[in-house]
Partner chain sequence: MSRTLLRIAPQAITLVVLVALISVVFPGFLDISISDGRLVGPAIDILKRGASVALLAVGMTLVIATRGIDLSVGAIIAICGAIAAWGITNDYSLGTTLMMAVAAGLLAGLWNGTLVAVIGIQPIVATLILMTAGRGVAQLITEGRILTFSNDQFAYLGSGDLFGIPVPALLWPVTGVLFAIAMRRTALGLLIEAVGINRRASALAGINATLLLIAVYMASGFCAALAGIITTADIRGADANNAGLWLELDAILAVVIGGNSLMGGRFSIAASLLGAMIIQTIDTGILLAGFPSEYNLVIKAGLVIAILILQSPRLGATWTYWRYALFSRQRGGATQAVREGQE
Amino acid sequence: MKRILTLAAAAVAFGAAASAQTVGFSQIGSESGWRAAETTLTRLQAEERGIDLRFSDAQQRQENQIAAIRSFIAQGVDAILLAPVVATGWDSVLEEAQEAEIPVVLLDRMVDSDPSLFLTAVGSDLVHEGSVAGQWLVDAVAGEECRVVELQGTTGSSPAIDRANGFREAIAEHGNIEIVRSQTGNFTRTEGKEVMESFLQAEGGGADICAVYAHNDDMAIGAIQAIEEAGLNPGEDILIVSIDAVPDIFLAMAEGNANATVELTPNMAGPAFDALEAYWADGTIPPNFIQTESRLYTQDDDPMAEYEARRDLGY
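Could you put down the structure of only this chain, in the form predicted alone?
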């Protein structure tokens, strides 16, 4: 009830200004192709709707995001989009936005704050994404022993936490599959390669590794490079399953170097702006979470066609 009353009061303040709205967007950074595509599509969505988008690149640092949000509040923006770099530590600045009657919409990641502090969150079910990836591996190995190395996302981020949990839930009852090594690659291609190189050295040059599970495609691409440089065939000698569905992973699948990816659509802004426009118009309160689809793609899904369809989206 408190959330509804607070947001309804804010809606009154914004109701008279339903056009030419100004929205601040605090983006994590550009650590991956998917993140770049999300930024591009957010800008395109704002332009199409006549929204003045004020963009801030946090370079993967929470303190930069908090500073950006406070700057947006000082500017008196009409709403704030936040893709949070980590899940914790947001209460104070979200309370400041609420006191200023500025609605906040989370994009693609969640925070460990009371839902009353943000209007809604748009994203995939991150646990489900990990579960889809895990179930693909269960089916692919068909009961054979499989030692898995895991490239985790940024420590403390909701995708890293939830994608790890979902994968583990999917393989929990399959004793033939074991995660033998797990380390963060910070969602970047460079660190994904570096971590994979250390995994290969620790696991018999790769002979003892059955599969790589990467929390995003960019780390998977880095791992593929490391596997090739080690003289092995990614996609055959070592299975590759990851998340995001960026163009380069489809190219890797078309070349036989990757096996599966779970889609995370980069168009989080469309549903976010839909929710904000309804809210600005008449105070409509959206659901706490607006879920996007998580589709599995494999080598059977014409990966080259998928690559061509995505290559101009800003990845």
Contents of the next structure:
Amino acid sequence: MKRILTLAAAAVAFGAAASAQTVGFSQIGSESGWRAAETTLTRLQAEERGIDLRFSDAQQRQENQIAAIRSFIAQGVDAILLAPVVATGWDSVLEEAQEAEIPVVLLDRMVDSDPSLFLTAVGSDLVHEGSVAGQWLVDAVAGEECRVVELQGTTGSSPAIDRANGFREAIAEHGNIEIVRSQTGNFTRTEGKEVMESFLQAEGGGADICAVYAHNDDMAIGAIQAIEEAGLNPGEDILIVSIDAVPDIFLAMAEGNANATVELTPNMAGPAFDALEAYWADGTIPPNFIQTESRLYTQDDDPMAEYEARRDLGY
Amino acid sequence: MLLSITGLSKSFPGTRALDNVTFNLEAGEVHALLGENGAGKSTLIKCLTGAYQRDAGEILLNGQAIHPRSTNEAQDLGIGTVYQEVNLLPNLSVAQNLLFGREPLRFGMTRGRAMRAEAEETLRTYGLDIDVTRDLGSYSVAVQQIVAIARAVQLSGKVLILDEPTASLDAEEVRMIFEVVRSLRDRGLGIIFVSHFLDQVFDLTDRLTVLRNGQHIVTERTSSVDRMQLIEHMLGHQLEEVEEKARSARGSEPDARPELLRFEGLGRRGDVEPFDLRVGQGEVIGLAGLLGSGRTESAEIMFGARAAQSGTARDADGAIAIDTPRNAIAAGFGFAPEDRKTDGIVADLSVRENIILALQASRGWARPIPRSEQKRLADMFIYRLDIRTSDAEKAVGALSGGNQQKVVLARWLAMNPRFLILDEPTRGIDVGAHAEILLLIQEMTAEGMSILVISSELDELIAISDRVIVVRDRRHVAELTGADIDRDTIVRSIAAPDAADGKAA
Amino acid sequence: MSRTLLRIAPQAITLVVLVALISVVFPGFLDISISDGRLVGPAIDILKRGASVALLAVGMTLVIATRGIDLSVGAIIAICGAIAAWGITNDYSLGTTLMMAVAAGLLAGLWNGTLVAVIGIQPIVATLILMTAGRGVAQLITEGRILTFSNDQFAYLGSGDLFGIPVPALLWPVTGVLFAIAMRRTALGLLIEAVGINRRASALAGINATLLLIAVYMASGFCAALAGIITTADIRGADANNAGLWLELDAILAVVIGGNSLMGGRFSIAASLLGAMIIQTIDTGILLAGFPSEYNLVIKAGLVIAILILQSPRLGATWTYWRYALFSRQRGGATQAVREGQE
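Let's see the other form, the form predicted together with the partner chain, since the form predicted alone is already up.
The complete assembly is shown below, putting the previous chain first.
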């Protein structure tokens, strides 16, 4: 957080030098805590840089987003941030923005349009996230036999597919690690807990499980509860590694119940504003895709401090 | 003679159901078999179809003595039957129902296309052009009935027995069935038609036979009998008794009765103009008028089923609330509505539950009527009103119209109301139950209950009413008492605006 | 009593067959062991995990008996869960918190019932309003995040155990029995059935149909509140986005598998509860069997279809038909079959 603040301070100084810019932000909605945190951080970033942010919540509907973008164009904003709810159907509205010479930056998700229609896209590499988690497990077990159970995201969703693949890439070379069971927990705590209970039943009451890999922290938290209720010690008897870095997982880490999480930063706006400011200043064209950092946090990273830093972001 | 029955007798323990009965059926005629419930019609039919074995007598089919021992045997002999309730499988297709048991086979498998073609062709001869692959249950009862007839004719082909086939049909559907029946007659079948609807008997049949108490009363050409004669044949002197009693009771002046209720200025715009009505203890008030004249609306307003915009109701102790049915019931009112099926019975509930429904509702949900008491009430009313049902747990929807009406009446009698409103209590029910209900009305008023009867049948109103109110164009236009209650006066009041000489209310 | 047993026999048989099937795929399915003084095993998990749908099915049975439907129960779970989590994190006592959550469920039911019975909106539309809006209300309470708490007393309701049995696994049978008693030992059951079959005739017989309808939707809201409380207590947090999501459909399915007609009328709470257990047995069985998760929904759909087909009246008729058509042709068994088909 401190790092972000310093960065932001620099950005404020820079932003103040330029005249105040107006940026429209079409957000998908507030369907998850992560999404809410992204919105909060975008507002914070804009405020710190002296950018006038026009916010529009699309409530999960593409037609709302298209209407919002048209309205941003009509208002003559200097740039548009778009977190697209779906991948297709954006061509015509992006062309309209291009004709109006307004740069569009995609946040978090990609679209199927020609890359020339938007300035850049900021997002994380989901496969990379999975492989960071896998690499941590490889290092943690240090060559010992390890039977892993996997709590997948919603079947067929791209985070579920990519995070599964990234993890498998990382452990592919290590014959000591084996994924023995894999089921979807739909990214929710309740189902994470339910599925973990059945894994425990199926794997000798949990004695045969060495680690849990959960595609998000919420399912990991559910799994932790299931393991505790089965009379085992999560974090010790069974290792827990997951992805997202939401505040509650840091609490679990502080209590020793979770071992590691890979951050999917909700601060997509920071790199986006950086790229935009460079573009406004001297027309620098950023790369097509700006990958955010997929940082690994473990119990050694002062989880309580991380929890405190995140708890008010709206997760 | 196609079918000839002589000296047919059949006894059950305690009763002689058929006593030396004679019956003839010619090829190419429709022959009505009439009689009250219990007269012996169904026993006769069951002897014919092999469901019962006769004790004595002879049945000749085309001059040959027959002894059917089962429905199937009767079918093979040429006697087919169609019942009131369609006796087929609603969840199978029309074609399957039609060709049940004799499907075209190939290698032990039924041939769907051949079956379909055969079924379509058969039904076309009955003027029915429908998709035979759809479930039978998806078609109207009339179509189902025609399929049942077609099936019976195909299986047997000489004698067709129609046992109350029209009981649950509307007028248009009845016409459809009649066309089919006439075409079968023209094809040379002998058809026995059992029905309680005298209009239909006069409309369709060539000859009729009346049974009463298991005995053959008369066989005549339908065209040579008049309606009153026919009813007399069927009932003996029952109906006359009803009218007799009514006339003798009417001797006393209406004003001599102690007043039970008084409605003043009750009305609702668009339904009925404000009217006054006083109800004497033990009085029968008839409400006459055409359909849509405001007679049903008057009744519904008095019962709170329709909110009154003006007016009051009071009894000896002062004003009473009748703004909702619940309040009206609490004030001792009861209401048997015109449309039994939609407003009266709760079809899927049992006879017992239907009978105790109003009583239970008035006691409140927290004080359930004990099961034994429910059973006692139900059995008592089944006995007292002679409700024909196998037992008290049968669903009311499965009963005939007359018995449904008796169940609705039982529901209100269980409440022992002081003022009972009956809207068309005898519509669409058989002639026997008709007389029973009229007798019942008299019994109840003798015990002090006051009754308001709405009826389209003037003879009925005249027979039972102490006083007749005539409703026309949403106004109560005339009140007739004593000797004024006759057909001519009522008809004049209903018809001509100025001809009525009763006092306008 | 025997009448009740006869009524629930198809569901009971289905459940037994299902358990037998799963035991073949997963041999330890019926094993129950004791660990830390509590019963552990797949069967116990089913009783516990099925609690939400079972609770919803109790209320849903009554609503469906009145010829209605309540699509909002999933959203009510989210609202009540959110209120419970909000109450406990704001240091209200457990009793106060639970009362607030239950009151919210009753209030939601009152809203639904009023729309249906007083204003006369069709039930599917009336409850759709709260189904869509309710989750938003829940999100307002949780401010869009998962509201986590660490109150062991409250968590006990979701993950604690009494005499070795998980609390949720005790809660739904108790609720079911209490409701069944309330229905059958009073006249409520009869009055609800009468209103469901013919509302107008019932009203003319003096039944206060309006009040009864409202009460039935409130009962459904109450059951949803209980489900919301145990769901929240179970994961020690209120997840407004996901709590109770699509559970209304499982609850309706449970009622239908329980052989209750969507056209209203006769109902059996016991059969609906068996229906809920059948659904949960399928869910848990799939998890234990270890199929890839892509197959979950297909397997569940397949089993549900099989169960519904086996219970359909049409199948009974067709079976009778073939039996007689193929084996009794010579004896003219057709009419015989017709008569049996009428039974």
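We call the rigid core whatever largest set of C-alpha positions still superposes within 1.5 Å between the two forms. Residue numbers count along the first chain shown, from 1. Just so we're clear, the structure is a prediction, and the values are computed from it rather than from any experiment.
> Please say whether, between these two forms, the C-alpha of E150 moves by 2 Å or more once the core is aligned.
After core superposition, the C-alpha of E150 moves less than 2 Å between these two forms.
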